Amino acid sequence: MRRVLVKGAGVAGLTVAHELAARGASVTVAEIRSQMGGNASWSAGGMLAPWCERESAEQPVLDLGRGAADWWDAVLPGQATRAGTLVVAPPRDVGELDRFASRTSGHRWLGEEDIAKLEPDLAGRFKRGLFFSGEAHLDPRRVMTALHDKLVAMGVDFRFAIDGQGLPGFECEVDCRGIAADDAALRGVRGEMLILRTPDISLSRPVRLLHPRFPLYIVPRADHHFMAGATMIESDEVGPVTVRSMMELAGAACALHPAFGEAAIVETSAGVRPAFADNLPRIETLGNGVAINGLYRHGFLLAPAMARQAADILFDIDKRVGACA
């Protein structure tokens, strides 16, 4: 295999570029934006939570996502925090915990004292909870920047502000453009989030607050920052966060801990996630390569497995028919 063009520098494009470069391919990544960031991956929560996601997702999400934390640890040591996930609910919605637990696995029940030991700042606020000890989280922006830098050091060529169409000399292509891809089967699912900053709260792991209408997750970031997300709106509209969504996210954050009411809103952001009808990712064979798409809300969780599969397909094509030789 000589030269492969990867279209798109989101998490799918970066992970497949790494898999291909690690196997000896000469890789160029074409990104329509002028620099890293600004896509759905940039606004992601970064939760590597296959068991929690299984509550509302199909079994393949768990199967594909189990090894995600190991992949990120191997590729970017120290970037993934393996502190698990805590799931709680307000007293009036405590039945949501039973429903959540019945739809997944990999958890243990916690009482009030157990919750306080895990997250002292939540002491006395919740009577029961679920702890998924095998899960992890990362900061998508730090990880994407670090992976970009590693890929450059590995010899991967990045071309910004181009879509990759018409670039000569590539035997294979991998289309990782997400919602921008020319695929009528895709739909957009808009996700909105807030970045909050407050020194009054410390959390060691993502916390999910269950609510029948406004479920929330809070993911700790560096320097007292927290990512609060995320809405799931059936829309491919790109634009600022709406008033309704900001009120819902901020209100849910205050329900988790009242101190979030005094937090500074550092950033609001919205991204459009690419999804197929079944909300599962796909790898589709193209004339001279493959397309990875439909990662939905599971980008950082599923991208490593999808990237490995795509690289396997391309190298198998290379061996069998010489299409990429």
Contents of the next structure:
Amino acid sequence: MRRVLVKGAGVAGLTVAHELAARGASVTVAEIRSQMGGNASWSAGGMLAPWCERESAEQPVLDLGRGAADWWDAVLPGQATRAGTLVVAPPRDVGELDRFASRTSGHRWLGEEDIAKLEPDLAGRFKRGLFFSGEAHLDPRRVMTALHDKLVAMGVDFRFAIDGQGLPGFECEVDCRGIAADDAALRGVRGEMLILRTPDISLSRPVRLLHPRFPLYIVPRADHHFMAGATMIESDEVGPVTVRSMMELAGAACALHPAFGEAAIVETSAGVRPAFADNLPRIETLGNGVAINGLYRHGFLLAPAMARQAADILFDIDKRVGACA
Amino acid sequence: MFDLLGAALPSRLFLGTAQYPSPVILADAVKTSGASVVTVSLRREMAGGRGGEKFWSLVNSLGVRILPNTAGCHSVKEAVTTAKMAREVFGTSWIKLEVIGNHDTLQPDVFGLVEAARILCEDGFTVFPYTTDDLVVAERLLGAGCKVLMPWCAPIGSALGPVNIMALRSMRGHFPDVPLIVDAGLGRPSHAATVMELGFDAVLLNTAVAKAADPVGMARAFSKAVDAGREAFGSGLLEPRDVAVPSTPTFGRAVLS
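Now that you have shown the form predicted on its own, what about the form predicted in complex with the partner chain?
Once more the chain from above appears, this time first in line as the rest of the complex follows.
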């Protein structure tokens, strides 16, 4: 295999570009946007939380996602923070914790004092919680920028503002365009999020606040920023965040800690997650390559495993029939 | 077959479509349970109908009757507008009317509900009002033109089951000829069996199935419970007594001790 075209510079495209380049392919990434960002990955939470996700996701999400933190550590050392996930519930909804615990593994129960030790700013606010010590998180925007820079240094050619269609000189391609791919089986699941800034609270890890209808997570980012997410709406509408969603997200943030009431809302964003009907990712073989899609709400978690599989398939085809040679 | 306002339905189990792990699991749950009607929320699940065509076609492909709802509406005007949009999007004049009085508990605003029901019934809708177990409200809803009632048995998503059996009994007694569908609050199959034994015509549930560890298995369990409760109601239940009544005569029994 010599020359591969990767379409799309979201997390799926960047990870597969790295996997192919590291194995010796010559890679070009074509991105329809004029610069990095603006896609679903850019609005992601960046939680590497396969055990928590198993609450509603099926087993493959855990199987494929448990190695994600190691992959990110190996590729971009220092970008993933391995501090686990804390799960709490408001007093009225503590029953939700038992339900969450019964659907998941890899956790241990915490009392009020354990919670205070992990997150001093949450001291006295929650009597019980669950701690998923094996989980990690990262900042999608920093990671995507860092991966872009690393790929450029590895010789990957980035072409912005083109869709890559008909670009000559490639033996095979990997379609990673997410919801923009022409796949009738894909649907969009809209997600909305807020970025908040407050110096009044520090958190060391993502915190999930359980609620029967509006489960929310807060992921700490650098410089007193927090990402609060995310809604799940069956729609591929990309328009601005609605008042209702903003109130639900902001209200849940305040329920986690009232000091979020004074936080600045630095940004509101909506993204559209690409999903198949089973909400699981897929690699499909194309005429001259493969497509990775359907990462749904698990982009940073599942992209490494999918990138590996896609690279395995391409290199295997390469060996057997020389299709990409 | 269950004849509901002229529609022949193969099952007395209705399912909501929200909160499932995936559309595939939703489809399996509906198929496995044989549920005859599914509810869909234009507002809460599909961003008011903008860009939700894919999900809508997935729901449509289930091949069961669609009962759109006005979940998320807090005023008469919103509910009426959403009902009209739903009629266009889903191509049915059936509407499960929700006018929410409290954002947090999702308790129905029964005053707004009656008003919205009147407007929609006059406009030709078949209104399924999500209401409390209050008899006077129920009468007002029937007066507004509703032909069916959907009382809660406990707050939405609470999984408490029938918390006021007396109210449900008296509702059934007061409205012997009105189809009554228990909506909201069911947590376990035994809850569904209980209300079906009381003579309710059908049940609608969502969270208890969607958030189960195995939604498909739970949907099947509810389906069996609904059938069992209905068959028990039709077969004449033994009323409870305060003293034991042995099933074999006690006189003439051999006494060996």
